[in-house]
Each structure stands twice: as C-alpha cells, then as structure tokens.
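Have a look below at one chain only, the form predicted on its own, in structure tokens format.
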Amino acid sequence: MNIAVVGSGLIGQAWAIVFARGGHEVRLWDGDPKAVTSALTLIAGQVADLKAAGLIDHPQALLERICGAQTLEEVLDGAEYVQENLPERVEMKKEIFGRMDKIAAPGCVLASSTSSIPASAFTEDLPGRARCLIAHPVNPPYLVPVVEICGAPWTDAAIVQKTWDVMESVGQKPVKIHRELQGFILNRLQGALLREAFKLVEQGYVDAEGLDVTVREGLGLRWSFMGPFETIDLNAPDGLADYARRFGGMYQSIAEEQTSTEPWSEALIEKLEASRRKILPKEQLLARRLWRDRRLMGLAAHKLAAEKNTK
C-alpha cells in the first residue's frame, strides 16, 4: 500500500517508521522542504536504534521504503491512506484537509493524528468528508502501539474498518472510539490522573518526585501489561464485582473530594518546573527523551518475547 505522511515532525517521523516497518511504501511531505531532509536523517538514527534493540532485522530495506516528496500533490499521488500530523489548530486542519480532499484519489483515507480535536470540527464542509477520521497515536507511535480510531458522525463505516485494517497490518493496536469526544480516551484518562497529581502536590501531600515514584514503581508496573479493569479483576478473590463491592465505597468517598475543575495555577506550575529542573536540567531533556525511547524499545522487545512464549 502507498502511504502518505503529511507533516514531518516527531509524530510524522514515527509514523513513517511504523508504516515502512509494516512493509508499506511511504512518502513524507512537509510545508518546509528542509524539514523533510532533516526528518529523513532523524528517521535513519531511530531505525538504527531499533536494529540495536533487536526490534527489526532489515533496517536498510525499511529506510528504502521511505522517501520525501516536494509537494502535496506529489505525496498524495497514488496514496491509498494519508496520515496528517500538523499542529493542533482547527483552522490549519481545515486548510490542509480541504486541499487533500481536492487532490487525493476518491478511495484514499484521510486520517489525522490530532490528540484532541474531533474530526467533525474540520471536515464538515468537505465533499469527501465520509473518508475523514481521527487515528490518534501515542508518542512515539513506533514504540507505543495503541491508536485511537474515531470517526465523525458522517464517516463511512468502511473507512473506519480500512483504517483499523491498516493499523493492524503494521502491528499497531487500534481502539475504536464509538462517538466523538474531546481528547478521545487516552488523554482523558491521562488528564484525570494529571489533575489529581497536580492537586496532591499543591495541597502538600507529596512532592513531585514522590508522585512520580508512586506511578513509576507502583501503578505503572502493572499498567505496562494490563489495563485498569483487568488490574482490579485480579485484585479481589472473586474478581471485578468483588473488588467493586469491597472498595467502591472508598472510591466514592475519594471522588467527592475530586470535584474541582480549576486550572493548574501558575504558582504550582512554577513549583513543579523548579522541582523537575533540579532533577533534570533543561539542557538534558533531549538526552533523557532518547533514553526514554531506548527503555521503551527494551520493554517492547520484552513484551514481544513474552507474547511468543505464550503461543
């Protein structure tokens, strides 16, 4: 399949790796031609890291399936699926989807990586709106496989299924969102945890590092291979219903204290920023991001080996 990746930033680069790793031919385009050249160089480094982690066998063949395009017309020529990755601005989405809808072949899927904007906000007036939807990844998608698929009210069911099939074909883990909502599922869950985390620090119950340790060395260990429903299903002798009966009252009592919708205060943000900069100076952020990706590669390799051993 011919895949077009529109926008060559971090997410676009990662998507190019995902699709090429899955055997598809990928063209990458950006409004800034220099950005494409830089992206191809960065992709080569990321692919080398994947090879070193034992996650791919033929890095050169993967790279040969990725090329740059000079124009939007060129990147869309012959494309059967498009993954758009421009900034989170509705007007920008409207403009690029309007252009793509005029240029792309009628059967081509037009998907957006947006992390918060429903497809209906920027596709309603398009003649080809039935082929438009959201395919929201987690950064970086070549290491974190979940993809949230969410159509607008007018998205054709066949387009949703085709997107699902494309994602499965490249080893991603698609999740269908049954109707539109801001932030989709992952960011709403992440937002709920972040809101409580900010509140607990602001009210003096714990410091930033203690909060991170709690998630990293507690919840996160289980969540790396099972979700919250499976977690509680295994945490009571007779399963999920037993857990709900045992601990439902506690969670209800806690929930009554979690009704604040106030924004994060500047004072709190500054406090947390200062705490994080003591632990990780700003000039070390990039190196730590690369460290994170290598750790994710190690986790991906472990999970892959575990899956093979259970078959």
Given for the second form:
2 protein chains.
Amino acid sequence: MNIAVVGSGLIGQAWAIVFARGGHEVRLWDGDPKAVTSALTLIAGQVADLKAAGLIDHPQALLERICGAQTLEEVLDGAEYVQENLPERVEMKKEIFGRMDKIAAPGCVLASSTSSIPASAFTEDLPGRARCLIAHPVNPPYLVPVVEICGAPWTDAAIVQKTWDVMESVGQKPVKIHRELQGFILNRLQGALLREAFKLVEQGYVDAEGLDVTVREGLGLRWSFMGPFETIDLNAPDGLADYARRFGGMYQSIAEEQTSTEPWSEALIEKLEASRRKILPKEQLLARRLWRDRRLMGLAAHKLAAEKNTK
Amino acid sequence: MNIAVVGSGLIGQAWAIVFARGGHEVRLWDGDPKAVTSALTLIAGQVADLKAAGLIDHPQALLERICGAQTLEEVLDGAEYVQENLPERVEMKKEIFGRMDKIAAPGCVLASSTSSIPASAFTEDLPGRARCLIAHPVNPPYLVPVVEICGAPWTDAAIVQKTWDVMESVGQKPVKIHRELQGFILNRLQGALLREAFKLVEQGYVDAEGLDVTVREGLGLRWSFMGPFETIDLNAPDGLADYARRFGGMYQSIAEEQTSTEPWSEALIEKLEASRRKILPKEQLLARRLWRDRRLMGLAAHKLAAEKNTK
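May I ask for the structure of the form predicted in complex with a further copy of the same chain now, the form predicted on its own having been displayed?
And the full complex, kicking off with our chain again.
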C-alpha cells in the first residue's frame, strides 16, 4: 500500500519507520523541504538502532521503502492512507485537512496523530469529512504499539475499519474509541493515576521517589503485559466479578477520598520538580531520555520473545 | 540473620524464598503443622522454577537455609525479624501479635504482610507495640520486589529503619509510608486507574479488551521500569515542572469528569466478567495464572539484565 506521512518531525519520522517496517511504500512530506532531508537522515539513525536491538532484520530494504516528496500533491499522489503530524493547533489542522481533502484520491483515509484535538473540531465543513479521523500513537510508535482510533460523529465506519486494518498490517495494536472524549483512553487513565500520585505526595504519605518505586517495582510490572482488567481477573479465585465483589467496597471507600479537582499547586509542582532534580540534574535529562528509549527497545524485544515462548 | 515466617500459605512460602535467597536463615511455622510440611514441598518446586528461569544460582543452598518449626516458641527462638502472614482478619492479627510480643526477644521486629489492616488496629495494647509495623508485599514477592512499610503512630523509627534494611539486604525495594492510610500507596493508585477504567467501559467509550490493550501495549510499558513521576519528567523538554504546567490544565479538566464515587453496579461487573470470559473461559483461569507467573519471571530476568547493561 502507498502511505503518505505529512509532517516530518519526531512523530512523522517514527510513523515512516512503522509503515516501512510493515512492508508499505512510504512518502514523507513537510512544509519545510529542508526538514524532510534531515528527517531521512534521522530515520536512518533510528533504523540502525532498531537493527542493533534485534527489532528489525533488513534495515536497508526498510529504508528503500521511504522517500521524500517535494509537494503535498506529490506525497498524496496514489496514497491510500495519510498520517498527518503537524503541531497541535486546531487552525493548522483545519488548513492541512482542507488541502488534503481537495487533493487526495477518493477513499484515501486522512488520519491525524493529534493527542488533544477531536476530529470534529477540524473536519466538520469538509466535503470528505467521512474519511477523516484520529489515529493517536504513543511516542515512539515503533516501540510502543498502541494506537487510539477515534472518529468524529460523521466518520464512516468503513474508514475506521480500514485504519484498524492498516495498523494491524504493520504490527501496531489499535484500540477503537466509540465516541469522542478529551484525553482519549490512555491519557485519562494516566491522569487518574497522576492525580492520586500528586495528592499522596502533597499530603505527605510518601515521597516522590517512593511513589515511583511503588509503580516501577510493583504496580507497573503486570500492566506491561496484561491490562488492568486481566490483572484483576487473575487476582481472585473466581475471576473479575469475584474480585470486584471482594474489593469493590475498599476501592469505593478509597474513591471517596479521591474526588478533589483542585489544580496542582505551584508549590507542589516545585516540590516534585526539586525531588526529580535531586535524582536527575537537568543537564542529564537528554541522556536519560536516550536511556529510556534503550530500555523501551529492550522491553519490546523481551515482549516479542516472551509472546513466542509462553503462548 | 535469623528470620521467622509465621503462617505458611502462599505469601509465607514466598517470603521464605525471598529471605533465604538473600542469605538469611529462615524458620517457618504454621498453626497447622501439616501445612508446614506441604509448604516446604511447594517451596522446593518454586525454587526449581526460579532456577530454570535463571533467577537464582544455588537452589540447594537456598533450600538448606529454610526449615520448619513445630511451635511458635521454636520459630521465634533467636529470631531478629518476624514476617507474619495469617488471614486478613483483625482478631487473628490481634491474637498472634499478642502471643508473638510475649515470646519474641527484645528488639525483634514484628512485621505483618497485611494489605488492608493498619498496624494501629491490632497493636495498640501491646507492651511491645513500638516494634510492630506493616511490611506489605505484592504476590509473589520473589518476582515483584516492592514492599510497602507502614508503622502505627507508635512504631519506633529505628524499627522502621531496621525493616527497611532487612528488605534491602534481600534485594526487595522498600517504600516508606509516613502515615497510615487505607490501601497504602499501591492499591490507591490501582484504585484510581480502575475506577476510570470501569467508568470508560460503562459509558461505552471503549470495550474492556480495548482498555487492556491501551495499558499493556502503551501506558504500562514505561511504568514497568520508570515510575509515573520519572515518566512525565522525561516527557517535556524541561522536565516535570514543565510537563505539569503544559498539561496540568488538561488533566484538571479531565479530573472534573472523574469524581464519581458510585459503587460499581452489578450490571457493569457482569458485563466486564462476560467480556473476560469470552477471552478466557473460567476453566482456563488457573493455567493463565501460571502463564502470568512465567511472564513475571521473564520480566524479572529481563529487568535484571537491562539494569546491568544500561546504567
């Protein structure tokens, strides 16, 4: 399949790798022609890292499936699926989707990577609004496979399905969101946990590092290969309903203490920031991000092997 | 150090392995003498599995450091640290802590594995209440290292520190909780996320399997080696405070939709149960638990290797 990637920043680069790794032909375009040239170089570096981690087999063939395009017309020519990755500003989304909808062939899917703007906010007035939707990745999508798929009320079900199929064809893990909502699913779950985490530190029950240890050495382990529902399903003799009936009262009683919606205070933010800077000085943030990406690569390789071995 | 494990069920067995793996001499006792014999057999099986997974080197030496005791007096004789694992009933905790406090040598730590009862609920009237506290593990502690340490208001700080040191000496990851609260830290964080998860399915935004995919293929990956604070610290150019200022508004706006404290309805519980049973029939629950434990073993081995390689 011919796939167009529109916007060649970090997310656009990562998508190009995902689609080419999955065997598709990828064209990459950016409003700034110089950005595409530099993106192609950065992509080659990332592909070399993936090869070194054992996550891909044929880096050269993969890279040959990615090429740059000079114009929006060229990137969309013959494309069956478009993944858009411009900055998170609704006016920019409106403008690019208007242009893409005029140029792209009928039936071509127009998907946006936005994490914060619903499709209804920038597609309502388009003749081809039924082929527009969100396909929200987690960065970088070649290491974190989930993709949240969320249409506007007018998005065609067949377009949602085609997007799902494209994602499955490249080994991503699509999740269908049935109605628009802020934060989609992933960030709402993250938000719920973060709110309690901020609160527990603010009220002095635990310090920030202790809270992180609780997750990375405990709570987060199962969640890296089972979801929260499967986790509780296996944590009571008779499964999920048994668990919910045993512990529902406890969780409800805890929930009654978790209803605060106060904004995070500046004092709390500064306290948490100070705690992190004691562990990781600001000048080491970049190095630690590279460490994180190596750990994500290692985890991805581990999960692939584990899934083969323990069906 | 001589360590006493009181109560030889699943958690007691797992603690015996943790302490013996860490080089301590372990004595194991149970109200039912037959339970100890069977526990020693089960422990040998678990140790063989750990050896097979590459998680321990000398299974025989480890097993030789664990022996059964016939009486409470015998298990406590010479012990410097006691880990109690009776059922989650406050009357049983009161009774056993009363007996242990009479018998154990002065200075011996009396720690309970309870996940739901604060130490103040069963130690207040004891002469040795200052040496009593909670050391709450996640099952099984030889694969999930976090231990939540939480004293009563009268627990001696030196006892908290000694418990911390014992846990570190065996490779566990202790977390200090500064005041008693229901659910400690781990289950409060789990509860906050579960509540939103139940709600999102109830309101029809996503189905249960889609929600699990969102976590196991996305949100849960970073949390298996970084906590939530380190995760956001690395997710904005200038670190945690930068992240909190960029996204605090979004999370607060989401939080305003997350304040419901209604109990989980029976209809919702049955819907989630039905969704799980379609994926995993009830008769496969046990096999899937063994799968989970193999995956946890694989993940533990992966994390050990990754921590060595990517300092």
